[in-house]
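The chain below stands alone and is given as structure tokens, in the form predicted alone.
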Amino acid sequence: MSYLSGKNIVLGITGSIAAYKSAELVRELREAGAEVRVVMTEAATSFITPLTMQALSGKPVHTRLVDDEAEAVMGHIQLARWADLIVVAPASADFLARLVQGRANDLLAALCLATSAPLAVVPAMNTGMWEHPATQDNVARLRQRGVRLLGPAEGDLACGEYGTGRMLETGLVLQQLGDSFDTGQLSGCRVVVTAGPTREPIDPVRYISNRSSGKMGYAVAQAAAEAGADVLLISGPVALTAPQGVKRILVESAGDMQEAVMADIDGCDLFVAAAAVADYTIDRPAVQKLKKRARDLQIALKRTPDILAGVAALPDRPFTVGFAAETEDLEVNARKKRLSKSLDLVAANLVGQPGTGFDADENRLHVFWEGGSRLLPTAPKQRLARELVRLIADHYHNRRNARETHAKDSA
């Protein structure tokens, strides 16, 4: 499976006669669904043109680090801001050394600087130049900072000569960065996701609803399913796809929600409960449309059940996650929440914010749990899902490995 659909994919070429392969890479990146914006350096355009690259990623090509056109709409912390990965292909010995030393001094090391995204470098270079005590120590030190070495490969080289220093084969990257996002944190772990609004039907046209535009929840169930997790999706309306390796089931209203999550609750290892379930629902739906009579309408609203609080009250409850989306007072209400439900983890945001929450593409996240909290700064929902799920899997192991522990003390 390719985990590589949807995501948002900074390609970076320096100077090296390998750049050519970048061109296949770019094609190859879109082919698996990724989106792609191309960063050159000055020293990459003598090797291939940007209106190569402009024309196969159909977008753009950015190659320096003060653009007026390009400010005005992405510059350089926006572009950092914007990827899922950053995948520098070829890496050159002169940016290996400059990533080591942590220069902005152009566009593509600036991003390297300012992202929070993964980073990847695919270096490509003469075997004398990679087998130097350099750049072997500025490989080592790269590794130790968490970036991704691909390569390089052994083979010939565009100098004449034969030893290790050659770009890895485009098919072989393009595995590798898939590779990047299955991190397995929850392989072999059973998990319900829900998602999106519900809809509390009026009559036969008209219902209550909420804003819930369900992309935090969906983000979650792509990150879970990347994470190596079997996913059950139970969404309301929206108008997303359903995730990649993901299975998904549509429901309309708060009941239908708590019935398909009851059914499918038995084994599941984790619950992460993200919809904007409502909270009331109309008591007697009119059977036929209302009609414009009166001034004035009452409607008679009653209680929806609590589908978070009935997982969590379960004799054998899954690790339970719920969210509070809050307009105020945000670690009060998240605090009051997780206790009140007895959750294992609440994410909490304040909702009503430009740019975050409903209908947004970024959001911001606030996770409590007992004795501590962690606060997740305003990323895409895609990036920020999948560091809530890596949070979710580390609380999630470290509660089965204590009570592993305490059934072995026991015994």
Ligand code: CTP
Contents of the next structure:
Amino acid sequence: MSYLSGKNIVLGITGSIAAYKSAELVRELREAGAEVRVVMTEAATSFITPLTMQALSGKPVHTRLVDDEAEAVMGHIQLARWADLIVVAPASADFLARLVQGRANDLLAALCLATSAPLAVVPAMNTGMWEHPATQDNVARLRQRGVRLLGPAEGDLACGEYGTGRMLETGLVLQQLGDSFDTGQLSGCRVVVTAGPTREPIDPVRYISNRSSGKMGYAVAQAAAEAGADVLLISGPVALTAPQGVKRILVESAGDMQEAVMADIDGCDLFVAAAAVADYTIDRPAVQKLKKRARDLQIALKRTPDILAGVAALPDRPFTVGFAAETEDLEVNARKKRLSKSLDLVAANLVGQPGTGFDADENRLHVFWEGGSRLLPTAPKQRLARELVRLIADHYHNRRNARETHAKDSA
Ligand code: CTP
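May I ask for the structure of the form predicted in complex with this ligand now, the form predicted alone having been displayed?
To see the whole picture, the full complex is given below, headed by that same chain.
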């Protein structure tokens, strides 16, 4: 499975003779299903033209920090937030030095500073420059900060020498970038995720539902699959396709969703309830279409089963994560919800505000657990989901390790 599919990638190009390889890289990234935006330093434009990169990426190329036209299409901060990953290929010695210093003197350096996305650099330079203690110090510091270094490789260099400094072949860059999305944190785990709204039928043609788009739950399912889990997504009606590598069961009502969850929960390690399940359903849905007659119509509603609380109450329950959609008093309500439903973790978000929550592409989550909490700042839902899954996996493994230690001690 290609983990690059559907990912937003900023490809930064700096001044190096290897810049021609970026043309191949952008093509291969797109073939792997990634969306690519190219950002070039001024020096890079001496080696390859922005026009070439524009034709290959199918998008305008960004070159300058202050550029009204480019800012109008996608501002640089927006670009920093849009990216799921920034890869600088080729990365010159000068660029690595600027990265270490945290400079923001051109668009690419500013993006690397502003983004919260992972950063990978693919160095390319003459052997002497690569082996110089200044560059080696810079590389060590970047590694410490979590920047991924891909290459350089050994071989013939453009300057006529032989040694280390060649830009890694694009096929290897692609493979290693793909691997960077596969954390393996949940390999061997079975995960069940609920997502989307439910539809509670009034009669054969009408229903009660809500504004959930399913985007957050689908992103969680995808992130869990990327972390190596075997994922079952139980989804209400949405306009989304199942993420790659995820098995999906489509359901309609809260009752159907509960049935599907309970049929598959046995042996599951983690349960994440991201669905916006209707709290009430129609007591007796009409068998035939209701005709308009009286001025008013009363429809009797009854409570739906709480799927999440039901799973949390199972004797051999999985690690259980719920969501809380709140319009006010987020922290108090989320903590109450975690306790009342006996959840391991609750991820709360404010809804009813433009741009986040239901049906939006971005979200912000405040995650609570016993004795702690963490704020995951506003980000595209896919990135947020990856951070949430990382947090969930950490807590899940901590709990499992603690149990294993306890079992050994009492044996
Ligand atoms: N949930 C569920 N089954 C239900 C209702 C909710 O599994 N019948 C899950 C949701 O998937 C979500 C969490 O419970 O993970 C939300 O809890 P809920 O108490 O329904 O939250 P709100 O709808 O925000 O509740 P309230 O209306 O009381 O604020």
